[in-house]
Structures are given as C-alpha cells and as structure tokens.
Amino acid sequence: MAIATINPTTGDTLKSFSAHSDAEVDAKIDTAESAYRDWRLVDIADRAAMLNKAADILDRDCESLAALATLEMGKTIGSARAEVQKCAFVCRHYAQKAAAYLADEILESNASKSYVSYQPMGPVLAVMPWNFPFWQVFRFAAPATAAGNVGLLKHASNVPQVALAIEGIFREAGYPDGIFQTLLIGGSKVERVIRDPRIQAATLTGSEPAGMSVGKIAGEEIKHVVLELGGSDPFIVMPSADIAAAADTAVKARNNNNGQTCIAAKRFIVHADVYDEFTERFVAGMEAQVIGDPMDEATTLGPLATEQIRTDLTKQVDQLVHDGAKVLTGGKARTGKGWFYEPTVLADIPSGSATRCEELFGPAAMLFKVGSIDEAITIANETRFGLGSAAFTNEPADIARFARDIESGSVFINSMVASDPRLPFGGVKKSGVGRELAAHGIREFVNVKTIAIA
C-alpha cells in the first residue's frame, strides 16, 4: 500500500508520501538510542509535565486533529472529536500515576534489603493500526515515555498525515530530540526495524496475521511484544436485562468507528424468551443510521477505512448469506463514491458455517437465538478470539457465570465494551498477548530488576 491520504468519502488521493530510505531509518533509530541514554535519566515529574503538556496541545487542537483523522480514515467528526479527547485523558492519567505505578516494591527475603525497581527498556517499535489513529499511539506513547523509553511509530500507510501531526504533539509538548519519532515505511520494512540491536521491544495493533508475523520476528530475536489483535466479540442478551437499553447500547456497539474497531460487538447472542422483541429494536436501530459524510455532524455511519476492507466484508456477509444466513436488514455495499457499507443484520446463522467464527470488520451483525445460559456462554467461546465481551442482564448468578466462564480479556456488564485509561486493555487465545493502560500497560515495557542488598 503506497504510503498517502486517500478520502475514504470519496476515493480520492489527496496527498503522497515518499517513504523513509534504509539510511534515513537508521539514523531515526540512531537518534532514539542516543535519546534514550538520557531520557532514562529524567526525573518522573519532568516527564509528566510534558505529557501534560501534550495533553494541552490535543485540548488546543482537537478540531483540527479530528478533522485529520476523520478525512484520513473516514470515522465521523463527532467520534473523531471523542477520540482526541481521550488522548488528553490518558497523558493526563498517566502524568498524573506513572510515579506511583513505577515505585519501588519492597519484598521480603533473605537479604538485609529487597526491592524491585520498574526500569526502562530503551527504543521500543510501535506498528499501529488506522481505525483509531490518534488513540492507539497514545495508549502507547503515553506510559511508553513517561517510564523513560523511546517510541518509534511504524503508522497505517493510509494515515501518514496523523502520524506525522503525533510526532509534532510530542515535539511542540518539549519532548527532546528522538523521544518519539514517525517512521514512514511500508510493511515490509518492519522486520529489519524489529531485528535492528538497538530495539528493544514492539508492540502492535493490528491483525491476527500482522500479529503472528512480529511475533514471530521478535521471538528469534529474544524481544519483548505487546499484541492486541483481533476480537468477535460476544453481546448476549438475558431475559432479565432491560430489553430496550440493551438493543439501543447494540447498535452503538455494532457502529462505533463506523463498525470498525477490534471491541466492537459482532455476534449478538440473544435468549429465546427475549429474541424477538430485542431483534425488532435492534433492526429499527440499524435501519435509522444516517449514512454520509463523515464530516456532516448529522451522519452516524460513515465509510470503510478502504476499498479492500469493504470488499472483504462483502464477501463475508456473501459467504454467510451462502451457508443460509438470512438478511433481516442491508447486506449489501452502496453504490456510487466512497466505500459505504450498508448497516446489515443477518440471523440464523448456521453452525456449519466457518465465517460466523471470524471477525466482520464493519457494520454487520451476526443474530444467535439460545435456550440458556450454557448456550450463550458455549457460543460466545466458540471463536478463536478472546479480546472482549458484553452481557445484558440482572442476575447476579448470570453475572457471575458470565464473569468466570467467558474467555476473553474482559466482561463488560449491562454496558459495551470500552478501553479506559485506568483499566487494563488486552486479550487471550488468538486476540493477543500482554496488557495496554493502567499499571499493567506501563509495566509491560520495563525492565522487572530485582535489587538485593545483603
């Protein structure tokens, strides 16, 4: 994919990159090193006065950012504005909490003295996605730096304007020289980047392939990995949830980033004795999106990031209309400009079918009617993904059911999932390794030392 801003609105390449050369890579990396060897050194409060900083730049900024990311990559103006504003939130958090997650832990032991010590690791590469292209690099960048490392950002080709416009918060905030830099590259590159000595770790959102093959990489070369890949997320609907709050937070959940964001619910898993009613809503709510442009305050449903994204989902919903699905709404893309989907239901999904196990990236809904608890948790467990999980309902037996027995990183309860500053964010099986945020995210790339004094 060529590195440049194409409207997804439109179709429309409005701008071109030329990307970095080997020699211009390495001199950034260099710059990082060299950075580091004193970035380490600063004091915790020095380094939170600058995320805060930051945070007053995207504060400052944010119609200017949101209307970047939503002509790079199509979210409408209102979550783009949403998004922005929570990148303030988590510079603000962590310069506000890195020092306390970072203290000294005393332990017991033989010695006179123990403790553990959470120190930095050096340049860590960030391969990061476009569907929240402000927020995924923050959710980084923001305990990344304040724990005394250095980021380099492999960015999405398809939003090098974004990218660049986070090099310059960082910049602008006071960062020194080589704190956090973009690197305008392709894929291909980012091996050599992830095998270079001088990188320490990486970290990447993304796909499941893009996942295995860092992962991969980074595991001959003995490095450390954060991974938060794909999600199908399960929504299951109990008869004792409040019917109409849970098929109004569905559709929100179903469309957020235009359908495209990793959390987002994907298969609708409903009881019998509330099927019917909470399908009825949930069509109506679907029905009512307003699809246009993104820049229009009055549109909810923009369109898919890119041509290719759009064109595989077709081909999934295609595929599971094949196997027997049935169309209760959309089910098709839209004609004319831009890469419109329309928001689509499907129901009686057939158990045979492979793709109701994969993750739809778009507007497109998957129906499961249950007779029971077991069922709904039996099919909710049946992907290959783990990342996040919605149940709606009133017992506290089904709470707790729900809480122990789903698999994923997460259960969210009479609520959509959502990522929080102070709350840890990732998954398990094949939706990821390692945590994002809170005390958890700022730990993952530090070196765990142990001191022992005799």
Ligand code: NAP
Given for the second form:
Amino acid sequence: MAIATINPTTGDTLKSFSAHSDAEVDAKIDTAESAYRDWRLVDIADRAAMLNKAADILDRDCESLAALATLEMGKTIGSARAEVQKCAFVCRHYAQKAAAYLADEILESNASKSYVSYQPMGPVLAVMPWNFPFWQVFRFAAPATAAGNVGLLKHASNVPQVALAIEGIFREAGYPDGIFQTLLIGGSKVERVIRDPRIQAATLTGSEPAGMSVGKIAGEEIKHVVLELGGSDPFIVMPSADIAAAADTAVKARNNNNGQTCIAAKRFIVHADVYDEFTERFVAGMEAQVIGDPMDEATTLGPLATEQIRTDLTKQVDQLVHDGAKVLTGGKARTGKGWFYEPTVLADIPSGSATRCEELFGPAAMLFKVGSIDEAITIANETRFGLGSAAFTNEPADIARFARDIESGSVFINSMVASDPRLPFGGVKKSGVGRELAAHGIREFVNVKTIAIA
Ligand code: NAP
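Given the form predicted alone, state the structure of the form predicted in complex with this ligand.
Once more the chain from above appears, this time first in line as the rest of the complex follows.
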C-alpha cells in the first residue's frame, strides 16, 4: 500500500510520501536505543511534565489536528475533535498516575526485604491502524514513554500526515530526540524491525492477519507483544430495558467512526418480547443518519476510509443476503465520489451463514431475535472474537449472567462500549493479547523485576 493521503470523501490523492529506506530505519533505531539509555534514568515526574505539555499542545492544536484526521480517514470533524481531546486526557491521566501505577511493591518472602520494581524495557515498536489515528497511538505512547520506554511508530500507510504530526507533538513537548519517532514504512518492513535485536517489544492494533504475523515473528524472537485486534461485539437488548434508549445507543454504537470501530456494536441480539419495537426504532435511527462530507458539522456518517474497506463490506453484506438475510434498510454502496456506504440493517440472519460471525467494518448491523437469555449468550459467544460487549437490561439477574458468561474483554450494561484511560482495555479469543490503559496498560511494557535482599 502506497504511503499517501487519499481523501476518502473524494478519492483524490492529495500527498504521497517516500518510504524510509532500510538505512534510515536503522539510523532511527540507533537513535531510539541511545535515547533510551538516558530516558530510563529521567525522573518519572519530569517525564510526566512532558506528557502534560503534550496534552496542552493537543488542546491548543485540536482544530487543525482534527481536520487532518478527517482529511486522511474520513471521520466526522466532531468525532475527530473528541478523539484529539481524548488523547490529551490519556496524557494527563498518565502524567498524574504513572508514578503510583509503577511504584515499587513490597512483597513478603523469606528475604528481609523483597519487592517488585517496574522498570522500562527499551525501544518498543508500535504498529497502528488508521481508524483512530491519534488515539490508538497516544494510548500506547503515553503510558509506554511515561514508564521510561521509547517508541517507534509504524502507522497505517493512509495516515502519514497524522503520523508525522504526532512525532511533532512529542518534539514540541520537549521529549529528547529519539523518544518517539515515526517510521514511514509499509507492513512488509515490520518483520525486519521486530527482528532487530535493539527492539525489545512490539504492539499492534489492527486486523487478525496482521496480528498473527506480528505475534508469530515476536514469538520467534521471544519478544513481548500486545495485540489489539478485531471484534464483532454483541449488543443485547432484554425485555426490562429502556427500549428507546437502547435503540438510540445502538445507532450510535454501530455508526461511531463511520462504523469502523473495533468495539462498535455489530451484532444486535434482541429478545422477542421487544424485538419489533427495538427494530422499528433502530431502523428509523439508521435511516436518519446524515451522510456526506465529514468536514460538514451536520454530517453524522462520513465515507469509509479506503475503497478496499468498502469493497470488503459490500462483499460481506452481499454474502449475507445471498445466504438468506433480509435487508431492512440500506444494503449497498452509494454511487458517486468517495467511499460511502448506506447505513444498513440486516435481519433473519441464517444460522448457517459463516459471515454472521465476521467483523463488519462499516455501518452495517445484523439483527438476531432470541427467546431467552441463554440463547442471547450463545449467539453473543458464537464468534471467534471477544473484544467488548453491551447489554441493555434492568434485571440484576441478567446483569450477573452477562458479566459472568459473555466471552469478552469488557461488558457494558445499559451503555455502549467505550475505552477510557482509567479502565483496562483489550480482548480475549481472537481479539487480542494483553491490555492497554489504566495500571494494566502501563505494566505491559515493563520488566517486572523482583528484588530480594537476604
Ligand atoms: P490492518 O490492515 O491490520 O492494519 C493495521 C496496521 O498493521 C497498519 O499499520 C498496517 O500497515 C499494518 N499491517 C498490515 N498488515 C501487516 C502485516 N502483515 N505485518 C505487519 N504489519 C501489518 O488493520 P486496519 O484495516 O488498519 O484496521 C482495522 C482492524 O483493526 C479491524 O479489524 C479493527 O477491529 C482493528 N482494530 C482493533 C482495535 C483494538 O483495540 N482491538 C482498535 C482499532 C482497530 P499498512 O497500512 O502499511 O498496511
């Protein structure tokens, strides 16, 4: 994939970038390694001060940074602003909490004193996706650099200007050279970087195939890896729920980021007692979306980020319809410029369709009617993914069942799944390995060093 800014609203290529050569990448890894030697010794309070400065820059430049994200990947300008603000939040969160999250932990043993010290690992490679082009990077970089690591970013090839802007934010915030660098390279060059002995660990947020590749290479090199992969999150609606609120949230949860969110609700599993009411409201909400230029404040649904994503979604929806699913609304790409796809609701999803367990990365929802909580949980768990899940109910017994039995990294009751710097984030099954955010996230890229003094 060429490294270029291609406006998804028009399909026009606006700017192309030359990839860094192997020699340039090697020089950047060298810079990272030597920067790490000093950075690991910098007082955590000083590292926190730089994070606060990065947060201030994000706030100051929110408008121009948001416009860059919208230009490169098509998210609505309002959601792009919210993303940049959330990056400032995660920087401030770790500026405030990193010292406590990484404080030595005294543990009792036969030694006169024994404790755990959380120490940095060194240069970490971060392979990141385009869908939240600022947030995915900051949720890695804020904790990782606060812990004393240094970061090398291989961003998605369609968001090079965002990638370079992030490097600029760290530079302006006062981070020494080499603490955070962007590598302009394609996916095929990732293996070489992971295998470099100076690289200590890797993280990838992206698709399952990319995760498998990075995980395999890191495994062969015996290097720590965090993988944040795809999802086909269930959104369950039970009879005791507030149906109007559930339907309203369902529309947001499916269409957020033009439907291209790992934790988007993708499979709507609705109890038969409230199915008709929910479906009517949900379809009306999907049809009320304002499709158009994401720079326009009135737009609620912009284009998909690339032509390939739209092609993939079209194939999946066509396959479901071929298998017997019924189109309640939408069901096709929009003609004309840009990679637009109509908000779509599919019902009567056949049990034999393999596509029903796939991730639909765009504004297309699958509806399932169920007769019991057991059936709802069975369908919720039938995919190989296990990222997030949401359930709408006011029955304490339902809440306890969902919390215990849904196979996912999170269960949200009466709200949509969302990441939050204060809460750990990650998946089970094929949705990934490891956690980001909160104390759990900052402790991923550390050496949990045991010190025992006889
Ligand atoms: P992708 O195609 O896997 O790309 C993600 C990143 O991996 C890009 O930087 C890409 O580089 C690189 N890449 C692709 N193939 C690679 C390979 N074989 N080896 C090494 N690097 C490789 O995914 P995407 O289409 O950008 O993102 C959508 C996917 O990400 C969805 O499945 C979504 O659910 C998932 N996602 C998960 C989370 C989470 O937190 N769990 C968050 C956001 C997105 P190029 O651009 O150069 O190809």
